[in-house]
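A single chain comes next, written as structure tokens; it is the form predicted alone.
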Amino acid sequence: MSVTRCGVLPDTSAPGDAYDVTVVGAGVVGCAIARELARYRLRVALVEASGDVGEGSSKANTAILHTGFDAVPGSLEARLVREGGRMLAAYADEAGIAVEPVGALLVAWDEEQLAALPRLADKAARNGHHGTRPVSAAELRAREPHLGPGALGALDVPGESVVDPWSTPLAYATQAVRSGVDLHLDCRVEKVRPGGPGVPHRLITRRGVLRTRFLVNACGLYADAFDALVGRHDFTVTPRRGQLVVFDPFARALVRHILLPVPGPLGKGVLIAPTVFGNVLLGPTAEDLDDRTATGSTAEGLAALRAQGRRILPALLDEEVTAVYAGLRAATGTEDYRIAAHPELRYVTVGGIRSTGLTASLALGRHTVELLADAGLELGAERPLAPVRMPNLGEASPRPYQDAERIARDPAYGRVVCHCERVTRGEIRDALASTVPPASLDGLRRRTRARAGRCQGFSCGAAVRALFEEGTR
């Protein structure tokens, strides 16, 4: 097992030295696939163009653990979200990933939306989610007293949860690496020379040539471009930008559930949700773009969000904003995943994975390995994965600065460096020494929450940077 960020890739040129499987793309889906493959005695590589796992769409989603109540019944996405949601909830408990089952309320703001709620309840039932029920305006007001005026009712969707979106791909990658997977970061694949019968594929990367018998495309926004490298042109990815606003933890008392709109043609629409980190999210927008790197926020987008947020939860707009950010989802023009196996190429594409990819990730991993087996990959006997336990970043469980016994054993957990998020020197030290250490201050933030609070690093930035530079020297 290894994690590399520079230097020449391992020599895979000799007969028998090729990887059995290479997964390209280390977002939450690619990491989940690599973790699933690690159950078998295979030589597996996880290759990522950027310097860290979860650097693309995975780092900027709405952090919802979906039940799949509103998926298209009968679709692959509906099945994998339903299965994956259960799997991720169990995995989070095992791996120490923060989850809060706050439930959701699908709020109707006009008669047309109110009339749509029974249809959505029926859709939920067809997706195997039978717990939904209509909520009157009076009950809705009692359950969400800060809701804006005019709400006519809602659909109660129990089971919807919020989850730590940063620790999830990191846990998968950590467990995969500890179980024998090679993770190669800063390793963009520029060309593919497809292999023939008995001949491995050759991936031409910036760090050399990598040979592999089977290949998985988990490239997210670039899944169609990678498909083209192996001669496939099955779909086109349209980047769909979602801008979000993060409100300070003082706003947390204003909202008890995930407040969802009645979905429209561009997706689930703008929601307001608490987060496991103790603050509140407003967003996302849904803007189809041409630029796959356009992750900047815009004045127009933020103004639109504020207008919608003011209608849903007026008092929220009086609270302090901690941050704004934007992410890109991989829209493909259909309401289902674009997963395809090509046994003749020993190749599987896992494309069109939109905002539900976090929830479905473990089921996507299992489904992909089944497709690889159908395409001829001999898995052999299954073996236990190496254990993993992630540091708790959620506010619902004690954090290290609150743990007197832990501080007594190791005073570094009592030395707070980031006072907004109460991140200690011990947590930063641990992250820098972890199996998949951060390559940047942003990576360190996703592992500890350092610099993610209301001052955005204004107060602690120099100290955090000094620790980062010391730890990566």
Given for the second form:
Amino acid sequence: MSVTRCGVLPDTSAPGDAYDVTVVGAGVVGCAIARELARYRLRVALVEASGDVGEGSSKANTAILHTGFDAVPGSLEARLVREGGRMLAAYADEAGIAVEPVGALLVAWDEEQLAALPRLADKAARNGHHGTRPVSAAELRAREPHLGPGALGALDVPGESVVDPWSTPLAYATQAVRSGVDLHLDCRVEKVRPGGPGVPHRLITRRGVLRTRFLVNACGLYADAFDALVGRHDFTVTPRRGQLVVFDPFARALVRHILLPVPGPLGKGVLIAPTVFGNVLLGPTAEDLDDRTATGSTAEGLAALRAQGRRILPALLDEEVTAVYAGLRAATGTEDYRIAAHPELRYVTVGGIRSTGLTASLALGRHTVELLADAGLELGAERPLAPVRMPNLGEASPRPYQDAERIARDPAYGRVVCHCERVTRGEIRDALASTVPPASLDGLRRRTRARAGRCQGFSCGAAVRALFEEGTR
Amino acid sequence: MNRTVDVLVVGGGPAGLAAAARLAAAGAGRVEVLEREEAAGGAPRHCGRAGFGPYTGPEYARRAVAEAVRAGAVVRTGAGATGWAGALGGALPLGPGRGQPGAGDGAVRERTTEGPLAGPAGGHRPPTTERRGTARGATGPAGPAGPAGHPLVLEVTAPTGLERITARAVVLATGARERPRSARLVPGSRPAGVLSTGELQQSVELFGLRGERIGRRAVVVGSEPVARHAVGTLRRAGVAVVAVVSDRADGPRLPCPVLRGATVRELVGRGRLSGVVVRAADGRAGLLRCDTVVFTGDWLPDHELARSGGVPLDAATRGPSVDPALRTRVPGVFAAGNLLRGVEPAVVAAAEGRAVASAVLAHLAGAAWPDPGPALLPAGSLRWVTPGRLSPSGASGPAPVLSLRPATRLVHPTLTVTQDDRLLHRQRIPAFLAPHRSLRHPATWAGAADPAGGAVTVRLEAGRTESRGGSRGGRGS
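Next up, the form predicted in complex with the partner chain, please; the one we just looked at was the form predicted alone.
The complete assembly is shown below, putting the previous chain first.
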């Protein structure tokens, strides 16, 4: 029912006051689980170490809504991605989250890759995706005229889409909070004192003690560390860094589909994809690291991306770069999610959620709640969730600055503050007054696109900061 | 809301205001300036220092606005042009390459006689029609104007509502911006505390941020005059300047440590910047501890509106390709000021604003829009030349004055002008040229050029060789 960022946590010491379920980690997966739990008359907490939702791997991914065509057939991931993809597409429509079903082309650049395409089509079919189709070099050229020389053919994968990755976890969290979930931000869990029969778990956090009957680990890169707090040592998370380059919206006309590489022995490779914000993405790299905080880009990584981008789409490199970022995915050494229920501990770990986590999130939420029920959580009757409608950040539908009626009703939507991204004062005001307000300028950017554009604050940075400070005072 | 004006000036900075003042004074009819910011005046508004003629930046900006208003121009603030409605108008399917015959053919000598709408200028960046076109109901494939004589229509967003403004002439004066850290591909983390000079100056001069609200210890990156201004602004705000990192061996002389021939290799810090890794001229790298870094200079024209309207750009400047009358290749559309190539002093931009007024008046009086003259292509150590085309009509009138921007520091360089392998001009320039300052060059040789001939190559070459480690541009600094 509330969002807290500071101060002592609500008192859960009385026998009846403990939370029924606490989800630790407010990334896209944790938020989806909390939202799913909000369907029931349960006392639920969503606890997050950082100051905002979606601050970890969730904010820095490739923003693709997968069909799951290339998952390992029969794996849990394959099933949850397939189901979750459909669920998220429907949810996005209902919640106003931008999705563009641009489709994907798996482009073959040599004979070996060309020979691999039928196998990939077969794999897709085994994953329930029967719509793939081989594309000749000539057709490929016609569909992607700016492609570099040497492409031999492709596999058409309809249904692959791009999605707004920022609004998705935010929509889940907003809906969860409006439906009664307590979201505690800046609330790192430092210790866990597991409970016993009839005795709740005690989470020792930076902001005090929180008692809960059931516990869900949705800690992403720190899932193994959290497991250790409750005495489990089932897997190790190896952060795998992906660096990405975002090109200026002028590059958007150069590419019509998600251009996927043919996966080879060296990994999944580098893709080029449009974004719903109207940019073009190039990436990611794949670097296994030890440091779970190493979200920096490197000169080598950027040089490698540019070299590959130049081959795939030569004209892309003539366009300006808008942003560079790096995200870490939670690799665990197996080609599947690491989801484990421990009924004796009233504990579920949702670990090893890799780059497909955004797509699978809603299915992960449902799956986790099923596991909790199996572990003894009494759900009771389902009730409808509070409705949520997110501000549209996508370029495929009209934005407020283009909406004459809206501006006539409220001139703040006609006052453009961030000119590159055309973000209005009305949108910034709304974000600051929203259910889960931003805690930082970066958080404001993920809610409005303010400062995300080509000038990176040259023109609007000072004004956006002033509005943010005024609005959060 | 649909309205009609005689001249629409997009951008209320020094160039736009000067153009509007002169046009209004000359009786051009309704002259309207659109300024997207809350106040007109442009960048001088937040340059709280002297050096704008006899004035400070804010004084200069106020006077420029007052002059335009006094002359009878309408200056509208908080109103931004977001795209072109155009004679063809309407939403069209997206698609790369539409309206771009010859895109990417790389030819440099092509001269089109079918008018600018037939395709991109040879050797110029193809006028990619922007994807924003569809969602925003904007551009048709043929650019804003359709066949010559069609009206020019701009879409405008303002608190008072959406408008379509039809104009007989449009002057683009949208200015320039600094290339941000991301576009310079400086690797590292993404902490708070990374600024451009524009953001720094606005924070201090317009929003009154002081001292620790900005940071405690700052590093300034850049070699252009604006690096000095960033240092000045930081000091006035009470922020210590640790060092200036200049990639040129002959970097600026400033009242603080200057690391010459050095580059920033990485930004370090989580949440807040904690330092920058700098590689010095001798190849050694080290960490400069700081909580603020200001990336300065490395200017880019703010060409979004020009490009989204299919106005062909100059390959070297990335501003609109213009002739000496500052006509773009789209009939009725002119361009002036820093949009043409990045930053020149405000007085230079204002002079261009006044100059463009004459050509606008001629256009309003019914003068035909000429075919484009030969392109001017920079070569050797010349980074760019503006205007980027010669007059189409040959030797009539006074010789155009060109701005030549060297890529490196040059001592007594030689200027060579050729057209179709024919030497038009050769001259030793008895001066030191620096990459942050333009050489004004009266093109007395322009009359010798064949207006129907191919591109004219303007080459600048070191006269006396000088072993300097300066690198061109600021990319990757």
